[in-house]
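Just one chain is shown here, as structure tokens, and it is the form predicted on its own.
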Amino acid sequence: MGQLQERYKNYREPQKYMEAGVYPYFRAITSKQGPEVTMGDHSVLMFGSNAYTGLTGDDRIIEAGKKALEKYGSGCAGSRFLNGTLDIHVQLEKELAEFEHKDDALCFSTGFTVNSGVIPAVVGRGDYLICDDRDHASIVDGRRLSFATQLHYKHNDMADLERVLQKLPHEAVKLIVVDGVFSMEGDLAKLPEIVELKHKYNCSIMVDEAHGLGVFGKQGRGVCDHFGLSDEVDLIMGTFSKSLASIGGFIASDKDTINYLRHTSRTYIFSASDTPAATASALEALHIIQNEPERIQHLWDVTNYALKRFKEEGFEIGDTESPIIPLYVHDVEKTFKITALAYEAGVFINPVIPPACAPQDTLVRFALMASHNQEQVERGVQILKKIFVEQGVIK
């Protein structure tokens, strides 16, 4: 046996799991994307998407879709740097820089090789580099990547971020990096507060939109948007995987910065371009959310009826803000004892535990998206209470 094979021999976390039928994680879904799905022979209504517009499944994409794979084949057999780039990339991300009111854009093949490629690029030895405790894993691995001075504050602890920023000095290049939304508690980065210590501190500022995009702001841009803070941003990332219905992610900024990352972040350069028909139906979306206001307001509409029930039945959500509503459970085990309940009651939800969070702050997480209805949540509200109670989660 090999070195390897004789280190992880006795990995069994999962099976223990599995032995006690509780194992929640890789189940085939065997239709469309959408409010309520099909996993082999069982429907369940889906409250584990990050879809948040409700757009996987739409007509309108499916076919923007089609058309990119019939007039340009089905990949680009090369990165954006050699032969990867079509028109159609250039296009999204002319229309990306717009939306989000910067000068320009780079769209990568995933929204975490935006983060691991942008964040290394842009911060290096003599920089330093500030993060919330709760950012996404993958501004975490980004700064793993850097050879920044690497700091942290206290999740959304603008007294603590102060005192991190307060020891630095004031010419070094210092970079924010935070997430708009945060993805498993579903509460916001207070940017007016961050920015304003971006003055006093003379500091930049990356926001992470992936959760936010297609669900806060003007037409959906995200949380830079909604507090009106999107030009002391000085980088802007999001991604299609969720509100735009596809798979790739993007950075938009000023010119310059664009140009710097064009030429240099690794993640960019060495990986092959996002395929004709993703980036066709991350374009598609973007134009439906644009064009259609009264997608958002639904979402919001469902979200909020959902947080009022929620807090009505009694259930601990914490400080959340958007369509992610946590569940607090406080227990690894009854985490995945519930997910199954719920399954099998016919409610998909996903368990969220270490290292996504602190032992003692396990939840499991239930999302909205703008092809629910009322009814359809109801009904996760009722099953979900059932449970909860009879796991002596809440009374």
Ligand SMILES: Cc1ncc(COP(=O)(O)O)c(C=O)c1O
Second form
Amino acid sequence: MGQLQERYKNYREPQKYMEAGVYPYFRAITSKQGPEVTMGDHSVLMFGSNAYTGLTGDDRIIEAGKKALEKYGSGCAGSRFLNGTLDIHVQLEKELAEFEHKDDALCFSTGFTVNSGVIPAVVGRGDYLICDDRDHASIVDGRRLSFATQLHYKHNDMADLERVLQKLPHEAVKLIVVDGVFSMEGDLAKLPEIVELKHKYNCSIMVDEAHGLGVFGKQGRGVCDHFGLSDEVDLIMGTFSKSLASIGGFIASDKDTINYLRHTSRTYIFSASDTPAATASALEALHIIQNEPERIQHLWDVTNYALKRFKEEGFEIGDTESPIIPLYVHDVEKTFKITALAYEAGVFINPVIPPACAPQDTLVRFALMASHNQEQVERGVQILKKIFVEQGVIK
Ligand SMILES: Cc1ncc(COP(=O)(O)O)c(C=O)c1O
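What would the structure be for the form predicted in complex with the named molecule, given that what you showed me was the form predicted on its own?
First the chain shown before, then all remaining chains and molecules of the complex.
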């Protein structure tokens, strides 16, 4: 037996849950990702999606994707740096920069590669990188790739952030990186306080708007706009994989920082560009969210309804202020069991276990889309209530 086979033959954690019939991953969906999806012959309510604006099945976006596929072909066969730039990439970057009130923007092939490529490019040896304990894995990986000194503070604890910043040299480059909306718990970064600390301690700020875009701020610009602080945030990052109904990501900033990143960020230069269909779809989605404010309003109507109902029914939902509603379970095995029972009863939700959360904080994540209606939300609440009571998580 080879070295690797020898090492991994005992990795049987997933098999344990498969044998118990509660393995919750890689469940194949056989339809578009709408508020109800089919999974083979099973129809389920989808509360596990990140498509907050509910646009992944929108005919206009599909049409835009089809047209781009026909015009430009299926792929770009190279990176943006060399042969992979299309006019629609340039147009999307221009429109995203305007949308975020920044000078310029760059599109990457995923949101993950924005964080893993931008962070190590902007801060290096002699600099400091300061992250919230619950920042997304892509920020963690970007941090790992940077030669900057790495520091972190307790989740959303501004006193702890200040404790970290106090010790750092005033003149050194210091970048604070936070999720605008925390992806598992749904709470927001304390941006106003972070901006105050930025000025007090001479820092820069990068905000990940993966879950803020299409949800918060004017026309869905995100959490920075929601707080009226876009000008104070040096780097705004977003993805196309959630509210923009596609795949890809972007960074928006001032013209000099973008010029530097355009020529140095490794995941931008050494990775193939977004497909034509993905780029055109994101562009169309960006137009739709700007032109249809009622879509975001409806997302908030169903979100507020769900928040109210989960609270009334006695669920523990933490500090969420967004369409991401964590339903705390506090037990790994039970989290898997509840996910499986919900699926059987017709509700798709996602289990959140370590390393996505602390071992004592496991939860199932219930997320809303603008395409949900109140009746679907109510059905979801009722089904989950029955299961949570049966499992002894709530009364
Ligand atoms: C906060 C956050 N940042 C970045 C990403 C990565 O984005 P993408 O899936 O578009 O690569 C995600 C995806 O889950 C995320 O939740």
